[in-house]
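Shown next as structure tokens: one chain only, the form predicted on its own.
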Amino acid sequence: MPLHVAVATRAFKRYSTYVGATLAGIFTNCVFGVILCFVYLEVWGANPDAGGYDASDAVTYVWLGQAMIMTVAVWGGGSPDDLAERIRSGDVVIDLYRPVGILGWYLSADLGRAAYHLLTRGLAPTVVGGLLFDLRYPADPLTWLVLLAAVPVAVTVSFGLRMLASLTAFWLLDDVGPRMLLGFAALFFSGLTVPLVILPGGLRELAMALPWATFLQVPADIWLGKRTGLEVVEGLAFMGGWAVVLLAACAWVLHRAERRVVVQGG
């Protein structure tokens, strides 16, 4: 554990060096957040209870989405991309020789990255949104604790998906295609484009069962009080279940991929 904490800490410090990029990202999140809020207000003005949300729920959802974009790396990035580059260069052999598992190492790095983005590109836009719009906040302190537990699980699910895409580099030698497909799927099925709760019946049920629902929709429903009591437990179990399944899949693919490592022709 001390090693993994150190890896996470170094990842946090690494991303904290890009102050200019962080400030530009915060500005971008705020601009898009404002634009989406006005769009959502028009939609909910025409249909005040769409998906069981009211207008305040809708604009709150917008800023939660802006906070989670970089935290869960909706469009990819983070430590799995670093691994993909090391696979292409052959440097992955150094990772295989380390006396620590690759998954644990890169997951720790990604959690450190996520922590930095949550405290910067997550917190700052939410504060701006709270100043500009009437947002809804959890009244129960327990809900805040549940959310603190849910965010790293969401990051882990995202990590599992991104890692699977990166591991295809062992076979394809280039993971750009899988990462692009993953990004398109995440953009829609995470609920970032529109809340999953307003999708039509069958499509909504499908989207809510897929791992991308853990990125935003499930945490947002907990924040907004749409999940209470046993439903909160079910939501966390859903997220944790996908995290376990995806990490297990990564471990299996990585085990198969180790046989394909070729360095200097050997």
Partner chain sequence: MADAVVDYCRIASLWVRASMAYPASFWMMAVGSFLMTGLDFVAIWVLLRNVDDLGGFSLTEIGFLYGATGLGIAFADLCVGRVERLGQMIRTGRLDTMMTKPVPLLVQVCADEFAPRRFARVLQSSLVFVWAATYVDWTLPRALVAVEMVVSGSVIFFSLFVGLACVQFWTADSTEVANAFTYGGNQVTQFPMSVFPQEIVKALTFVLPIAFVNWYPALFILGRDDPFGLPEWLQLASPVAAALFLGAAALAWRVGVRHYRSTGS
Second form
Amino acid sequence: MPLHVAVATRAFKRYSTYVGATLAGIFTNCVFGVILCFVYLEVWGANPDAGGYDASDAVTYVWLGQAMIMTVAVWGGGSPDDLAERIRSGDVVIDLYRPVGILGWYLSADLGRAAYHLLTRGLAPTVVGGLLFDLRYPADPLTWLVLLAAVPVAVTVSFGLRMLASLTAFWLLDDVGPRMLLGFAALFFSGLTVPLVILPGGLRELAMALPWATFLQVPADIWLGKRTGLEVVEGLAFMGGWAVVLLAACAWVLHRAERRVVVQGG
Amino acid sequence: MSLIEVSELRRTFTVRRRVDGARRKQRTEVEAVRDLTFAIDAGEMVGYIGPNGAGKSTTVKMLTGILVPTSGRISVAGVDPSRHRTALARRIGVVFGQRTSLWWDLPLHDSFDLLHKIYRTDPARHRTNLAEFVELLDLGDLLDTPVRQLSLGQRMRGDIVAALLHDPEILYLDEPTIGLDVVSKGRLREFLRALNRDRGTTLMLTTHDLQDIEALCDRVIVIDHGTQVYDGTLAGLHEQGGSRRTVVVDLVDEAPPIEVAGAVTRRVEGPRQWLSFPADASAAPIVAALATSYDVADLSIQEPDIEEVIRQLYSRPPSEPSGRPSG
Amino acid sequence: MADAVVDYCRIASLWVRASMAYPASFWMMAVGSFLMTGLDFVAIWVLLRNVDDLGGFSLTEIGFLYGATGLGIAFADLCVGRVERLGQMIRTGRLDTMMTKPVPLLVQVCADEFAPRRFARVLQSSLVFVWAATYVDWTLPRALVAVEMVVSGSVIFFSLFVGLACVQFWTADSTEVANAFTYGGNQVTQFPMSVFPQEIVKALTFVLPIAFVNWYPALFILGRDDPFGLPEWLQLASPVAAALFLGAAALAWRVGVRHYRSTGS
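Show the form predicted together with its partner chain, please, because up to now only the form predicted on its own has appeared in this conversation.
Below is the entire complex, every chain and molecule, led by the chain shown above.
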């Protein structure tokens, strides 16, 4: 366990060296946030109850989305990209023979990265959004605690998906395709393109059941108070369930890959 | 008038550095090159050497017009490189050691074709040049191979052909033999010699490898900390630097330090011993003496490296008269 | 100038062949980028299922705006290619290698790693544009303004790509700021300006004239009155805005290259 904390800390520090890039990223998040807010204000001005949200919910959702983009790495990136690189270069053999599990190692690194992105590119745009627009904040301290627990679970789900895409590099020469398709699915089904709650009926049901709903929609609903009491527990169970399923899938694929590497001699 | 003329060339950079204790970074001026003056005539082969960060690549960048000098004057083939960079580009060839200007995923000949077109070389001239270089560098079988599948040595040869197809008067080579095996190095040196001999191409190469210089250059310019510290023959450099070569001897059994005329034993480790002798002396009598008086299992000769020679150049007391003053 | 265009095409066509060395990768990237860029329009479609119009504009009218700005950024992205990676070219020394070739530096930088998969975005935007155009009441002046709009839009995005990439001559950390203006500029013009407060629209007209990419010419083509009551001649002023952008980008490039050549870093 102390080892994993050290790995996470190292990842956190690694990202924190790029101050200029972080500031630039925050600026970009803010620009996109402002644009979307005005569009959403127009939509909810005309239909004040779309998707069960009011204008204030919708605007808050925009900034939560901007905060989560980098934290859960919707576009991809993070430690699974490092692994893909190591698979292509063959360095992964070193990882395979380390006495520490690959999955735990890379997950720790990704959580360290996510912590950094949450504190910078998550927090800063939300503060800016709060200054510019009328946002809604959870009043109950318990809700804050729940959210604090939900974020690492969301990152873990996202990690599992990105990891599966990276692991295809063991079989495919080029894993750009799988990663691109994953990015496409993540961008839409996370609710970053439009809130999942305003999708038309069937599509909405489907999107709410897929793992990407854990990225933004479920935590946002907890934040906005759309889920209360038992629904919060249900939401957390949904997130935790996907995290477990995806990590198990990763472990299984990794096991297959390991056998393959051993058989082929790397 | 010489082909390349450099006078009182100076290039300073402003670096932002965190000085001890200070919280903010401070701007400091660093002189990458100062008071450089030399002239190279058409048809010369000059080695431009110095330790890492000495200012070699800064000089080459100024000679090719990439960098603008802070002060001083450069004339290459009669023009100021920084003002006429694109025009000059047609008359020079540049090979940067570890990066390739070839298309990674395409066969060699595709890269050559493109260069032919963007340099707008005469088609007949291009064909004869290509045929000749391909023949000399033994690339015939590789023309249809994607560059990514070539070995380092093959790729370097490809890059050199690419730099020569437009008949440049001057060829700048930056570490051309770095990372190559002995056979590739030898073949490359032979080619460069032939190029200089048959076409009169002027060669200027930066290198860490003294053997490159030995095989190719009649003249060496040494630069360190941005200043020219030597300009003359390689033999003169060894003499002036007092550099020494080393014989590494593996005896059959352990023995007390070897005593042989002309060499000094520096180190003994079990059956292995290290003997040093002046770099300009011949190794032959020492080797012969060793073979007759000792049971030698194996033997090799180590050349002094550039860093060593330059260190020697500096460690000599300044009062001692030096061979040929530089600058 | 003609030579530069010819050289650009030659270098680009070699990259096209290089990217065809991996056909599977090419097709996946092309399809992926087609879908990815199309998501923005799906978003607009979803939003308009919940409301009758957005800022007084219908789905087909917004589709026209979307297609026009999409074509602008798609053509610019296609042509300028990897100028965004200028910082990387500097770090790897690739820029130095380019500077020893007798082809204008900007031509080489723009043509570098020319990727035919970027046609996917051109195709995606064209589809929406053509669909939306079938709802337009066409006249000859409107058609001419449409051509002028797409050309001006491309030039404006081209200038944004190049001009903002020049910041990388000083610092490599800034690429994301460039995104805020290029992709952000694309995003903001996907919607009718009537959605935004007057101050923002005025800023996008007179300070950073991105609204000329599609908004003003589209008002003319769609026969709509300016919701903010700004002068009508603005609707024909896109080429002027494009020329200003281009001039600023050219200046930034010159200053950037000069800076690079005096610092080498």
